[in-house]
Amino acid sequence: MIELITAGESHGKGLFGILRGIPCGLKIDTDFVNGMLALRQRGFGRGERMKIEKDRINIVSGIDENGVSTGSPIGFFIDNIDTKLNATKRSFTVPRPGHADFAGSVKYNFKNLAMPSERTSGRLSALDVAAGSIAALFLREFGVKVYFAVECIGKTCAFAKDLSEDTFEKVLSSDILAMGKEAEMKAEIENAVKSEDTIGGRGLAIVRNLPAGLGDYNDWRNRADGLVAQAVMSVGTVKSVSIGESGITSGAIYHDPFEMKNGTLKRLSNNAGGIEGGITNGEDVVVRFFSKPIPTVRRGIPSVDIKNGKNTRSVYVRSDTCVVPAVTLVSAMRIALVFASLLTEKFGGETMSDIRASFNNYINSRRAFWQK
């Protein structure tokens, strides 16, 4: 099992992560990890803090002098540069609707309603991206690739069903991680800026080349679709998650037919999104998610000052206008963590060579299901 434990606050000295369960023998490409961290900060509609932070992973344990995992927990640190430059204490008593200000303060009895945002801030998603990037490197060792793209900003959509190695390059070069309609999506964000508002949208993640058989139907807590949904749904701004196609109500149309062609079993569609009965079926895992507009709205939202009970408007704290590109990346990296964990649980072993041997034996022993 691969597990990420986090510590640190948005305006603390830095962010800390411990990634447990990565087997011995995985080469950690820190350039790849840092590239993903830089991608998280990039994007049209991001706020001023993204211009200050220069996120880089500092691995302090769990790798040898050659950057290869040792099998022990990988400890890492990401510096908070902004805190060193702007060491001002944040404090307010007016909750921002949509944030954890109110509910979190009730739970922990905070008088300063800014406190919950220290752990719910999108700043902490840098830890998800760092750990998820390592998980993605692990998955690559088994031919598994993780792709992602923004499909909608506001009402403007550019669907990315044909997301592949070639088209993914276009996504990575886009300011908003989209495959098309970039100008129209930017216009949606610009309109939100002009009206002192924020804007949400929808993202897509596709995991390709996963073997059939990850996850389990015997315990709902181990179902692959449930684990994916929980991982993505708990990203700060995500309010809905779907796997596969939705909106098809006819069973005869929805369910994906089998066909034997030239001695190989094929599926004629993938409406199930790569998971049936809580278990991967060998098709692409296709996950879509809706990211709400972030709740720090410049013009404020009707609220109440908890200190005196007077009606007022929510405070504005320096923030982004649109985080859909970042949320799409973060969600994809969390999905990578889910499947890296399921793969290690399925094939066991303390070293990469042990897992590879188990993986190859499994594929060879199950080949009769899809090849005749």
The other form holds:
There are 4 protein chains.
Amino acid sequence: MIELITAGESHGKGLFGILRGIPCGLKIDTDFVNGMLALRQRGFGRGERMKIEKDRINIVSGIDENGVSTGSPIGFFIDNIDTKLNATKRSFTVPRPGHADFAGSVKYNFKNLAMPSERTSGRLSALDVAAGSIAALFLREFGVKVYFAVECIGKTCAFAKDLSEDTFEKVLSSDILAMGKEAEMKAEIENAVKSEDTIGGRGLAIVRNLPAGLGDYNDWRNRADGLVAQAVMSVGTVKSVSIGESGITSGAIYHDPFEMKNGTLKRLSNNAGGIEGGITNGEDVVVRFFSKPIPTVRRGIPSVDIKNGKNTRSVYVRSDTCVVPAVTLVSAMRIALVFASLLTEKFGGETMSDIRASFNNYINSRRAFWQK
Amino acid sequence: MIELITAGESHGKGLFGILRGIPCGLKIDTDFVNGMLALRQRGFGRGERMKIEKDRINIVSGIDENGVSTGSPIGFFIDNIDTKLNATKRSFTVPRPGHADFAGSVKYNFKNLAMPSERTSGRLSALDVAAGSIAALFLREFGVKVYFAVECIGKTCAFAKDLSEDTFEKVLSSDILAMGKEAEMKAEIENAVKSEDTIGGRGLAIVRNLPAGLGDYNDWRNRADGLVAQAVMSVGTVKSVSIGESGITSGAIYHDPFEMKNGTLKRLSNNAGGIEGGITNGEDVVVRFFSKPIPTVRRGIPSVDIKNGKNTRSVYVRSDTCVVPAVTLVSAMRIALVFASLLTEKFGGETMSDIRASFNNYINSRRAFWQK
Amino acid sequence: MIELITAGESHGKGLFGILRGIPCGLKIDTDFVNGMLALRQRGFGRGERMKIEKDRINIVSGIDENGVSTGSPIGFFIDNIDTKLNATKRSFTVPRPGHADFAGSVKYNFKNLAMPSERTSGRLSALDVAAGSIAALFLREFGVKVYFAVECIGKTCAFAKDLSEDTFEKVLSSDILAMGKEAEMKAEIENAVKSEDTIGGRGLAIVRNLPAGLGDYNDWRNRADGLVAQAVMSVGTVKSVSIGESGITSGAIYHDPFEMKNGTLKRLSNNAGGIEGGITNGEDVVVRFFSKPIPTVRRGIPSVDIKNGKNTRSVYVRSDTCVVPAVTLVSAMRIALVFASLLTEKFGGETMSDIRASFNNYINSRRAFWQK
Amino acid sequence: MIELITAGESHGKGLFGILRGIPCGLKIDTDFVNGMLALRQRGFGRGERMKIEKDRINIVSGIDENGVSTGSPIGFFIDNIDTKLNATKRSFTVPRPGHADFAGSVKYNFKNLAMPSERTSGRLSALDVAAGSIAALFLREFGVKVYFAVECIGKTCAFAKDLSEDTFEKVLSSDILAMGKEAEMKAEIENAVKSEDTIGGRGLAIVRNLPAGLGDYNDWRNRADGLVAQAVMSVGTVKSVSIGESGITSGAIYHDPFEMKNGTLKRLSNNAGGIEGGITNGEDVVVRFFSKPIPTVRRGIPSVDIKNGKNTRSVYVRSDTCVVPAVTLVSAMRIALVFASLLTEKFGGETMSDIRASFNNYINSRRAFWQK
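Having seen the form predicted on its own, please provide the structure of the form predicted in complex with another copy of the chain.
Full assembly next; the chain just shown is listed first.
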């Protein structure tokens, strides 16, 4: 099992992660991790803070002098430069709708309703990106690739028919990780800024080259689809997750035919989105999600001062206008963590070479299923 | 924590569940449970088996002579009457697209591709319904109600504006748990039967009267939204889950204003679907899900005989045409399990009266948040 | 992970277990399991109930028509014949010292202090023996053997210098699983019967041929020594657990020298008891434990009637005089579960042949550590 | 649940802990924590390193500006000053018997056998002490006290009849936390130093004032005795754990009579060591453990060079002579973590005042069990 445990607050001393279960012998390419951290911060429609912070991973344990994992927990920090806006210094009593201000303060009986935002802030997702990109490095050792793209911002959507590596390479060069229509999407964001509003949208993540057989149907808690849904739905702004197609209602059309062609088994479509019976089937795992517009609307939202019960408007705290690109990356990195974990559970082994041997044995012993 | 552990196969000796964590002192109303089991079997568009099985819960441990829980694991069985179609007696080598036949057999190296269906069959969901309805009984002790309805079958959808108890009472009297347009929905099913197809749709589950404060933002694995998404996405045919609204992209419109009225705090909308920051906020938890059409299409789907690599069509095994009503119930019962578990985690206590005391103390000590 | 989940009460409808994680492809030899169940019941110094019950495992799921595991949860029952003495029928209010009567009733607020004994009864250990013997069958596939013997009853102890397979074979033919001095040990039991007392003692369990490398030092919850200690200390009457030697206090004497002899690495002693740094080191895992005398003393023990606060003596409920042999078997079977679980975690794989491949690859790739 | 997750190596950049589950509203007295850290380092018979390191906790998250917990994970660091002896800089190929050198290197396929010691070093136990002393602060809020003392060093033992608070206060003023016979115990250590040996011994931990009802008998993994045994047996040098008495074999003598005296229920002895049926019974929880002599014997132990198979002696790496006092403290702090966790599980609540209300309600509602 691979698992990320976190500590740290948005405006506290920093963000801290312990990543457990990374097998011994994986070279941790910190440039790759830092590249992903930079990607999270990038973008059109982001607020001031993105200019303040330059996130870099600082690994303090679990690697040797060559940056290779030792099998021990990988401890890492990401510094906070901006610690001035700490909740304790900006106490308020008017809950911002859409934030955890109200629900979290009821839970913990906070008088200062700013408290929950220290742990629910999008800033914390830097930890997911750091850990998830290490998971992605691990998956890459088995030929598995993780792709992602923004498909919609506001009402503007762009879907690619061709989901090739090239397509996703191009996405990386987009300011907003757009699959297309970048200009229109940016215009949506600019309009939101002008109207002192925020804007939501939709993202896509694909995991390619996973072996068939990850996840299990014997317990709902081990199904790959459920684990993916949990990982993505619990990203701060996500309100909807789908795997594969969720519009087609005819069984004859929905289900993906098998065909044997030149000695190799193929699927003629991938409406299942790579998971059948809670288990990966060897096709692309295709996950889509809706990110609500972030709640920190500049013009405020009607709210109530909990201290005295008076109707008022929520206060504005410096924020972004559109986080759909960041949420898309974060979701993809969470999914990388899920599949890296499932892979270690299935193939066991505590060193990369043990896992490779076990992985290769599996592929070879199952080959008759897809090759003749 | 409340947790269901299951054993048993679709055509084996029976279905077996162990439900752990139900506090001591809950009267288990087996009529209620059996009513829910009957509801799962009901319906238009169901296959032969529904007529064969008359599911009833048989509790064998964890209750005293009055049917009151003792705090010990509740063991229960549901008989299988139809054991003739056991996988071992209907071996096949042509995977049915949409089933776990292929992915599961690759995983476990089964030569008989019927094997995975013994555990992935919809029949197993009777265990979820039995356990979930006990969870619903537990929740009811705290005033929490679980509602559900089918909103779409095929292209026919009916949404209720009024989500009152009455509306959901009426749903229960519908053959297909429809929120409305029952005749059109049935026509959709009949058309599917005629065209030897199957048909999918959409369901709704609502949990009402949950206290604010369940779930936690400090670890993604404890967020209520993630747990709900996992529980529902891992229901056999579900491919999409949403909580609250997933269409609105303007922050000014999306987020639900607070208003103090006659001394009581109100939300003017519930686009958040009752969860903010991964924590219940006191509003209705509103969950929607898409159920794919079941894969056992009578006319078959192109497939391949894994034994010899020849292209062919999938075999038809007796099945239903439309399971959207059952999937809706099952999803709602899974959600009941999630919230019953979160409630015991928050309020601790191992007896109903301890939990009630702890629950009441919480409500009273937080009242200043919503009452003036 | 291999895990046993249980339900059922001592005098209820029966005992129910769900054993999760047994890989696909293991032949479950029920004769072996039933032999172990009979061994648990055997013996000198046991009470009436042992003559009433003839425990046999009844597997209801997770195996195919040849008794081979399918990878799905193995559900099983063991019938209770004696259900007359159910707690609800023998209510009392005077706690028996040494039983869970008092602590358990405080916890669950039971007015009938007999309630906790339904789950804490030694009878429940039949489930551990059934599951543990399946784990032992699994371990046997990798050449791992689980041995056990009673070393002391009362003040009479017999330790074998020679811990060969032969020694443990002979133990099996002893009525009380004695390592030696059977007659004196039986005399101790007879004396206890005569004086209306009960008698405790000590047991030994050995797991032989485990590969080096099971368990992990990176988290205390994954250390093999801690897991063994938990599994054994939580057997009903056990109050002390040791691994290897716990008397020697000189480091120069305690630690087990390595020696290379004829190209093979050897340890010259095994004071570590097969575990160093929480990890198996390839030597015998040697576990010893003390079983307190069971608390149901015929002549009663001073106690108090909780109903009215009057001083009195505890009531006698039919029971055994000496359970050390049964506790020894149960502890050994729990330890089998622990190592079977660690083995599946390390070598992954969900089929026996996958695990064998992964296991063999490991042994071969590590051979240079112990062979030249 | 309260849980400590750790990262960091003995000679790496530092030690890092994330303590999850501490409720909101606990004042973290860092002086108390630092006092305990100093106690761990203290002592006669400790090596050079104790003079180099001055451990202090550095909390970086989960507390507010007043040092009060916020309910979020408490992240903390303890610096390593000595990083020169890092495993990567002192590579060796001769395993030291008693260390994880061999077993750990087989597991992870390390060529440098120094690698496992970076995580198995006693230094890591500073994290347990830091987290455990926060747990002890939490327990203190409910009147629960954690005491500890060394009972034996080598063959010299001192047991106190009087286990009053005073006795344990005096223990704190002993260089070696001795219960008595301090001079003789120190002489044992001096002799070990002279003979280039190391020396083991025995420790005692007591948890006083725990309410009856913690832990559960329904699942072996939830029993308080098993959890304590796991926590203590997995301390680096511990090889034996007992709870209460483990020598008495007569049931009539072993079990602790109840007596009602002046309207209050009393036990006339505490051979059970505070736990019956896996549940606390309201008496002192009494845990004893044997710490083997540490393996780093100055004169070396026969071993083998794994590189070339030649017989040789193990290398000496700077170390302590006697760690029994430190192990005693560490074990007690682990036990504090176990009971703090069980208390939060039983009484739920995420704030100190919620837990207090729930705790008080429990005590009041159960009073009839022990008061008339």
